[in-house]
Structure formats: C-alpha cells, structure tokens
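Okay, so here's just one chain, in structure tokens, the form predicted on its own.
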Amino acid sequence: MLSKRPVAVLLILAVLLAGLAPGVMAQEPIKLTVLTHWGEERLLVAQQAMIDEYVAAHPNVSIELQTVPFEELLTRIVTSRTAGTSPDIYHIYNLWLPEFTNGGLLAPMPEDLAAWVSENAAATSVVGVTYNDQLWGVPTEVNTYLLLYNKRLLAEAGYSEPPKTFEELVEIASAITKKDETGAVTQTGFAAITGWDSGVVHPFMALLYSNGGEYFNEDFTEVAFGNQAGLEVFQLYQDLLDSGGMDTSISGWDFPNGTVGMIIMANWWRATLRASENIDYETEVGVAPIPVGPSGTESSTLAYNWLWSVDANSPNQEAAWDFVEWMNTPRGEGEPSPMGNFLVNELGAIPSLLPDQAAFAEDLGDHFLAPFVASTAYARQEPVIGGSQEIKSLLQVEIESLFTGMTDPQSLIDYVVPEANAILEEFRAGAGG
C-alpha cells in the first residue's frame, strides 16, 4: 500500500505532465513509412539522405523507406491498404487519382498547403494533381513526351534533320534499318518500348494530338481516338512496320545502345542517356517535336505528373504532410528544395514547383531538356478520368497486338472502341455519375 506521500507526489506529477500536454505529445515517437518506385541504388542514397537530414531536425520522428519497381507500385498499394498496411505516405501516378480518391485511399491536402501548391507549381501541373476540383498532393516531376533521334545514325542514313511528318518518319526510320547476312535485323529506324503500358500508349497519345485527334470527347464520357486521326497514327505504326523502318526484334530500349534511330519518350530518361557508354548524350542525342501528321497542323504532345500524397489511413497526418512539405520546401531564397535537388541531379527531371525550375535554371537549359521544358507550355496533360487506367491498358494490349502483326488498325479501333466507352459508362454508374 503506498504512503500519503509518494501518493501526494504522483498527484503533483500527474498535474504538471496533464500542463504539459501539448509538448510530451509533440515529442512522441512518430514512425512514418514512405513508399516510391524509386529503388535503384543511387536513388535509394539520395533519398536516405533527405530522410536523414529532416529526421535530425525532428529526432522524435522516424522514417521507413520502402520501394518497389514501378510496375509493381500499384499492386502493392492496393494490397497493402487491403492488408492494413499501408504506408503514410505515397509517391503515385496521377492517372490513379480518380479510383484511389473515390476510394477514400487518399487523405485531403491541409488548405495552406494546397494554396501554396496552387501559387507555386507550374500551371499544367497544378491540372495534373487536381481530381474533382481538389489537390490531392505536392507534384514532383513534370514529364512530357518528344521524339528522341541518334544523330550519328541520321547522318549515316543521310539525314542532317529529324522528321517533321508522319511520312518523313516514316522515310528516315525505313533509311535507318540494316540487316546482317542472314536478314536479322541489326539496328532499327524507329522503335517502340513494349510490356509497359506508358512506354506503349504514351507516344501513341502524343502523335495522336499531333495529327489534331482527342483522346476523349469533351465530357469524357466517350473515347475519341476511332476516328481518321486515330486510324491515322494507327495507320503510321503499320507503315513502319510494312516499310522495315520498325522492327519488334529491337525494343526501345536499345536506344542507349545505339542500335535504335528514333523513340518517342519521355526527359525522365536523361540519366540513363547520360550514363551510356554506346550512345555519346552530348554529341549523339538529339531531341526535336513530335512529328505532325496528315490531319494535323502543328506539333503537340503529352505531359503527367507523379505527386506526393499521404494515406487517409494514417494515425500521422499531420506529421506525414509536415515531411512532405519540407521536401519541397525551399532552403531559401533562390534556392532548391530537396526534392528538387534530387529530380534535377539524380533523375534529370523537370521539377513541377516554380521555385526549383527557377532555381535550376541552367541544368534544366542544356540541349536535352530545353526541348521538354519548353514543350511542358503547349503540352496537354494525361486525362486523370475514372476508368482511364484500365483503358490505358486494354490499349497497350491491341497496339502491341499490332506491332506483332495479330490485328491491323481498323479491325484495332473496331475492338477497343466500344471496350473503352464500356469501361468509362461503368466507372461513372459505379460513382453514381
């Protein structure tokens, strides 16, 4: 049995930690987990290091970073959140938004936050992380699509210029091909990435705005890509393909390789460029518009985002956002943020906040990202529409259907058509819309 004492003491001690509330709790032990698609070596350095660095400004907070390959991201998300062990804090793909938000995956962005966003990303950005009139995260990089060509191999076709028609493509990309003795093909006009859906349908979408084609009608309750200019662009890969200025056997991949003429792909690929030994970045790589095609009149092209966002499943919102916010905060005036920094010269992304573009104004002006930066001013964001996901997959099917020759363009738009508008009227009965 106590003493009337010690009894008196803990009454004391019980007081003045009820005083002291609002301190003990922000002292707590709070353990975040963050999840990206980030995992190569060099990459996971980088962000160990920004962990690092806000953990020992904040030593009561402890941060877990997990990653996985990218085509594992989404599978993972949804299985962890089914298996209640969802991280606190996402990198995602805005495509998602719409289903992950009807879902009640993500938490709503604190206010301050999501107006400082508004007044300090780049415009299309800002579109790109907003789902039903709300923002539903911090935009990392910005990435749009553009035709990448190997210089050295232009000028060995005969070629001092890059297409700027689906014909002249076309054109170049069937100079470009050779074949050793036995008739395998040995280095390939133009290529395509296959066995991922944005290396597939991406460049698709960004010819199809540069022929004058929509992807969906204006109220999105439709495809819009069965028309001329969608056969059209459809009709260009069969060119390719007939004229030998494609071949499957060479994935695009291989451009680093030097064995691959023409790819149309996106500036997040910079540091693998960079770092090829069989392709000179400086010399060799050269970036240029996407080529207009027959029903078009000027060049245009894709962009989407990547945002960081916080589960709603979190017991640490508040100190979740708090690390996001202080990734993309910068350090002062003129300077990057850390996120920034690590888009800029680990990725060789183009960072969506205005600050860090500002900020690295110079690496972002060298002869590779110029291009992109200045098409992020007339590209069109990525639709983010309930059901865009499975259409976008369902469409990489049949178009590396065609590449391999089992279905041609008509008998394409014919399929996936009707597939697609199915999915988009089930998303919206399913939301109620």
Contents of the next structure:
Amino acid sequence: MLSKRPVAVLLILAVLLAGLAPGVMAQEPIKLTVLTHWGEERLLVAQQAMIDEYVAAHPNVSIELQTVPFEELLTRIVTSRTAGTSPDIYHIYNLWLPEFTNGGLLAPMPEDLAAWVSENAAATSVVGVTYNDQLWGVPTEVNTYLLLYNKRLLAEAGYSEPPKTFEELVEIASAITKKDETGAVTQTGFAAITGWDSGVVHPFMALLYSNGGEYFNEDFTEVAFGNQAGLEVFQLYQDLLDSGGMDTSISGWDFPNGTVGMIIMANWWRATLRASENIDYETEVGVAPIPVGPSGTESSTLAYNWLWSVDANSPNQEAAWDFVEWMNTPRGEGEPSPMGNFLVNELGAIPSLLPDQAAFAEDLGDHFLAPFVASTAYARQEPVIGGSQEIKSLLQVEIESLFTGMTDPQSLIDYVVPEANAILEEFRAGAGG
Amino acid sequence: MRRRMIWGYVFIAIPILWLLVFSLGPILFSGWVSLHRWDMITPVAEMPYTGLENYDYIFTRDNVFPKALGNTFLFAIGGVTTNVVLGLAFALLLNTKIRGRTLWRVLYFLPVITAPLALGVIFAFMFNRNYGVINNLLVVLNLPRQGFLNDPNQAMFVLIAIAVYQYVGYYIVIYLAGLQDIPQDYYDAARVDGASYWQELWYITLPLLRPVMLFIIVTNTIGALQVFDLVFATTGGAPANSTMTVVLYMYNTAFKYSRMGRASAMAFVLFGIILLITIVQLRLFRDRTTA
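Any chance you could show the form predicted in complex with its partner chain after that form predicted on its own?
To see the whole picture, the full complex is given below, headed by that same chain.
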C-alpha cells in the first residue's frame, strides 16, 4: 500500500506539469533560415552577432544565416522555392515584388507591423515596399542616385563646381578626359557601369527624372521615355561620347581608382570609397544633385529599396515576423534598431526607418551621405510593376549599344519603346512564358 | 540460370533507373514546361497551359534569340574549326622527337584544368583597351589599340580565342593518342615508295585519324553550342548582346525574367539543333569512311 505522502507529491507534480504544458509547448524548438546577399566576412560577423543576440533572448529559436552574392540572390530564391527548400526570411530587392507576390511566394505582413512601418518608415520607402496596395515587408536600406565627382580631377580641369545642367556635364567631362601618347585613355570625364542593368538604367532614370521625364505613364501601361525628354537623355550620352567626355573603355567601377571624373551612383558605394587608397574620401569625393536637362526644371533622382520579407510556405511565419520586427525595433528612446545599426555602421547605407535615421543623424550628416539623405525627400521610387526587370535589361542592352556606336538616340527609342510596351502588355494579359 | 538472369536485370535496372530519373525525367519535364507559362514560384500543378506559344514567340517575336543563335553558331564554327586544325598541327609537332616533349604536352594541357571563370577574368584584364598586355603589345608593334571585349565587332572573336586557348590542349592529347595508334609500318612502306611528308600526311595520317577527328568535331560542337560559363564570366553577353549565346540567354530568361516556359522552349530548340548537327556529322564521316 502506498503511503499518502508520495501520492500527494505525485499529484502536485502532475498538476504543476499540466500547468506548465502550454509553456512547454511555447518553448518548442523553432529553426529559422535567413537569406541575404551580405556575404562579406565583415558583414557576416555583424549579422551573426545580431542573430546571436536574438537567439540568446529566445532560447527556443535557432537561426541559420545563408548568404549568396547579389547576382545569385534571385536565382537562389526561385530555385529554392522549386526545390522546396525556401528560407523562412528573405532580404529582397523591391523590384522583384510583382513576380514574388503574384506567384504567392511572400507571406502577408501582420497588420500591426504593417501599420507600424507605415508610420515609421520614410515615405519613399513605404511606397517602395508596397505592391497592389499592400505592404510586403519591413524596408531596410533605401538607396538613391546622385552625381559623384572627383574634386581633384575637376580642379585640374579648371572647374571648382560640379555641373548643374546637361550642357555643363558634357563641357566638364570632355575637359577631364585624358589620353597618353599611345592612345590609352588614362582618365575619363564621365563613366557608366556597363554589363549590369542597374549600373546603366538607374543613372538613366535619374537623368530622365531630372529632365522632367517619366519612365512609365500614369497607369503603367506604357513606357513614357519615348518622347523629347527621353530623347534628350540619350542625346546627352551621345554628346558625351562625341565630345570625348565619356570613354567606355574605362568603367565606372574605376571611380575609386581616381581615373573617373564623374559618375551617377548610389550611396551604398560609400564603404568602397572610404576604403579606397587612390581617392581621398574626405577631400576628393564630392556629391552633387543630378544635373538638370533642357526639359527639366529641378533636379530629381531615383530611389529603390530593400526589404525583409517572409516566405508564404514557412511553417514558422509568426516566429519569422517576430525576428524581423525585433531587428527593426529601436532598442530604446532615441536609440537605433539592431538593423539600423548594421545598415549605418557596417554597410554605410541609409536606413529606411525614421527612428534609425534620427538616431544616426550625425553619421548620416557627413559630407557624402547628407546629400543622399536629403534626396530621399524628393527621389522617385523605382516603379514596381510586372515586367520591370525585363524592360530594365532590354534598356541596358540598348544604352550599351549607344555607348558602342551600334545605334543612335532616335533608333534606340524606336526599338525599345514598342518592345517594352509589348512586355508590359504581356504581363497585364498574364501571357508569355 | 534463371536466377542469374534475374540478378542481371536487377543490376542493369539500377543505371537504367538512374538514367530515367536524372536524365530522361528532367528532359521530359522541361519539354512539358515549354508548353506552359511558369515563373518557378507558382506550384507546378497550377502552370497555365500555353501550347506552342513559347516556341512561336522565340521564333517570330523574340529579337534576342535569333541573335544569340547566330552568335552561338559563330562561336561553334570558329572554335571547332580552330581546335581541329590547331590541335592537329600541335599534335603532329608533339608527336615528333621535339626536345622537352613531355613539358610541352603539360603546358598545352594546363589551361584545360583551369576554371573557365578564372580564365575569363584573367583574359578580360589582358584584353583591356588601356592597360591590357595585348594592346600594349600592339602599341609596341605600332598598331592602333583595339577595343576587343568592348567592341561589338571583336568581342565574339576574342571569346573564341580564349576558348581555343583553353581546350586545344585537350584535343592535342586526343590527337596524340590517335597518332600513336597508327602502325609505323604504313609510314615505312610509304617511304620505301618515295612518299613525301605531305603525302604521308594526306594519304596515311588524315584518313586513319578520321574517327578521332569525328570524336573531336562532335564533342567540341556539342560543347561549343552549349557555351555559358566563359561568356558569363567575361562579357555577360555584352556589349549590346554581341556575345549573347543561347544558353546565357536561356539562363537570363529563366532566372532573371522568371520565364521558365520560354527558357525551356529555347532549351528544346537547342537540343534539336545539337541532335541534328550531330547526326549530320556522324553520317558525313561514316559515309566517307565506308566509301
């Protein structure tokens, strides 16, 4: 016969365990995978530190960080979806939103988080992460394009101020270009980053907007650069080439080497420029608004965004959104979020969230970033519609054809506009391969 | 006996199953996808059927595909012809009692084991207009600098040169094996009859090397028509699509534009072209051998 005492102890234990059951359930191990394109060793360490901090506070969660280079990110996302090995959390480029959302790849955002983002992100970034009137993630870095110029090369050519108009851009660029006695171009006034769609098309869009032009019409049914404003931008390239102010044998990537006078580039290049041994970041790198074209009235530019999103097939969506929210929540009043800290201190990027911008007001106010931060107020978000990526590649190839003398501004427009419109039509009709 | 036969079938079944699952299966799936619209995100079961629309598009409305096809043919014809001729010339040289023969063979073979991506990057530097060693050499020879990879009219020929540099060593080794298989008696008898070196080459060496040449032409053609990594690393299809090849365009269409149906149609067209060319090559050589 059992004595009463052990039975009582057993009963108490049973009640305690039963009471703990929901807690135990909540502590079930959860594994999240996060995919980003920040694969440099330094960035890996910083991301892992952020993850470790979260995991320490959430012992039931383990997080695996996966990184691939930017040029492989889209392929990895798509193939992992096909293979059924999708990560739970993606860091994605907003131009991919149409394909991702139409295909059901992304999970809808929790309403309270979406409302918080709407209130706490820069207006341009809210637009950037919205598609079909719905927010699809938490915006991270916002990038805009401005004119970077080498102050030393401009001064050597006799100019103390960067160009403010297309005309001045051609004049200053041609004054900077130099060739040696063998015909080798030793420095070029203006350069583009060819072989990469954003490197070619984003500067074009910045110039187009600064010339009073539009990339798409209002209802996004047609491209809108086949007019005078678009023609003048293509003609600007032609004039730069004809005047010798632009020589495509020197790539825009050579700007940090001190052999390029001017380039239209995004703020994320800051870390590279700071690390360059051939151009002094503090004294030689200048940043100016995009020159205004003959049809334009004021300088404008292009912005694009990145965002954290969650996979629609993730079995741990709640936990995934919780991690995303944690990363982007300020640690306290006036303090940055872990992500804001990463973006500013590790990437040298501009955070989309206003509390992070406020917390890093001093860092973002340096001579390089300040004009970029200011430009987020007037920058135009890259249109996020189906077919954008394909049109971008089409336009890249044709602008490069212009650079290599295989086409002229009017022929370029005559070819690209109907092709681009056909792509838009296909996406609207849900047709094509 | 019957039991042994069953075991035989069991062992054969493994490679056949492997082939069905990992070769035939994807080919059939790709063919099926080519008749649909698919972005690789939508579940396979929900792909909309489009019939021959993708084929119709790439042949009648796609401006890049014909250009990519033309570039691919140019690459294949240029590369295969050069490899066949240059490979034979070097093999004949290395088949003589030249000094340091083994060293030469190793040197010619080294590029074969180098990653095409690495070669692409190195050659891009070498062919740079402003500081590339090739242009500096041209300047020394009082010749004008060339755009090479920046020039749409020259870029594809530079890629052919890089591909030949990489693979000619492999074909030299194949040729050498063929040359060493030719009995010395034939040459001895020809010399007794007073044959010159060129007559020996024309009447003995080349006819007996025909099977080797067939192998080289067929495998090189198949490889050249599928070229991807070298172009991807060196030019990415630029400038102005002048080096865009079918497989690179297929890759862009599938993974950049999320049009897997259209990319699959391209893959099937390329598959048909390669099959047709290979059959023609085999027939041509077989007829000549039996004639």
